[in-house]
Amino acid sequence: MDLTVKDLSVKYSEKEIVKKVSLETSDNSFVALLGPNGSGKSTLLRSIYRVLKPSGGIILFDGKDSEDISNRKLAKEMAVVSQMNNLNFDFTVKEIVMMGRTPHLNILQSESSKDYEIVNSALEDVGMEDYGNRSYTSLSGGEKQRIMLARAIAQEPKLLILDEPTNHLDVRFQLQTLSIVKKLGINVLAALHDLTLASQFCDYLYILKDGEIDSQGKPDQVLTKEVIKRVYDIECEIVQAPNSKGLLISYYPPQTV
């Protein structure tokens, strides 16, 4: 499913968080948002995704407003892995995974081996196949983090929207949920703050500052010093990566007054 926002603008209380944003993912694309906290970043999705309405501006599915499309026929096709993962519920793993098979099942149908099968692979994509049992709540925020992807998985969706998805993963995680994520051969659009995994795992970069793009391009081409600079406030030396995969930054500790 592609996505395309044109001059997308969203206010909290009169205060214009968003300023016509123009952006798009096509063909299978793994798109990103760079910016510092506070640029609109996580704004711009949840308006995407349906928790925000926009003030201004249109959202198009596959070139459909998205306004004349249903929530239900939406999340067959877009899945979405937000921060906010706490539930007051105490559902199994496996039983949180299964959600996802939910945009596909008809009302009071149950499960299918099918189901199972789709739910049982997701689980292994992340590398939790043995937590199937567990609770949920036992679980760590980065257990809980990569719970959130693999039941995003087992959706099976055409479009995936992802808030930071390497909050409190370790490195290896981190590497590992992204490489996953790219693997998936869907459009993906997500907000990072890691510069250098943006640079290594994604096609091209929207980089906003206060509400608005301030910069968009493939990594290599917006992921310089001075772009870093203007958006961050932070010096930075840029190498390429001895693989050719994306860039690496190393960043000066800030002047202290």
The other form holds:
Amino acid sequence: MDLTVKDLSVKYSEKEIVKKVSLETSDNSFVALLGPNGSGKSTLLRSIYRVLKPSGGIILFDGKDSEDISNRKLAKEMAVVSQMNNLNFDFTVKEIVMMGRTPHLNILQSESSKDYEIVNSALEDVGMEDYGNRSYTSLSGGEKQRIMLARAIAQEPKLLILDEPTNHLDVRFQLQTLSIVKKLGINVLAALHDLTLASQFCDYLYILKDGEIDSQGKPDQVLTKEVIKRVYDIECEIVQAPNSKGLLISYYPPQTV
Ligand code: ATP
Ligand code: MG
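The form predicted together with adenosine-5'-triphosphate (ATP) is what I want next, because the block you gave corresponds to the form predicted on its own; please supply it.
Zooming out: every chain and molecule, the one shown earlier first.
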């Protein structure tokens, strides 16, 4: 499912946090939303997944105004992994992942063997197949994050919204998570912090600064020393990664420049 956002503005009280942002993810591309802490990434994503009402602009799913699409229909097509996954669920891992199937079940319909297969395969995708009977609350931060991704995969979405899906993960699982997401072959919009990872996995980047799009384009066009200096106020060196797609970025600590 394609997502198009046009001139979207979002306010908290009277303060405009997201200012006339336009972006899109279409043709099953993996799109990243980058930008410093507080630049408005989560706020923008929350308005896309309907936790916040925008103060202006329009959100389209497959070209259709979001306001004309029911929550139930949207839940079948869009999955969300938000930044707040540290909830105290008193459920097993399998039960949490099964929640991803809810939009596909009719009222009073119980899960079928197909739903269980989808749940098991989603757990395998994130390398958590041995954790199905564990209590969710007993998991580590990174394990919880992988379970939230498994729940989103089990939902079989056509659009995936991720808010910092890798922030608790060790380097191997950061790479694994982004590879899994890429292999889904669906439209993805992900707020990320790691610019190197974004350059390796993403097809297109938008950089937010103070609630506005500062730059957008393919990773090697957007991630330049000048843009990183302007947006993050950090000096860096950038080289093309020798054996893989993407860039290698090293940063200079602020006090030495
Ligand atoms: P991070 O990289 O730290 O996750 P972000 O780009 O996701 O940052 P947001 O969470 O969208 O940033 O926050 C944008 C701005 O809006 C911040 O200045 C934040 O303090 C402010 N903000 C967020 N939630 C609220 C709220 N409920 N009320 C008032 N201001 C808020
Ligand atoms: Mg955020």
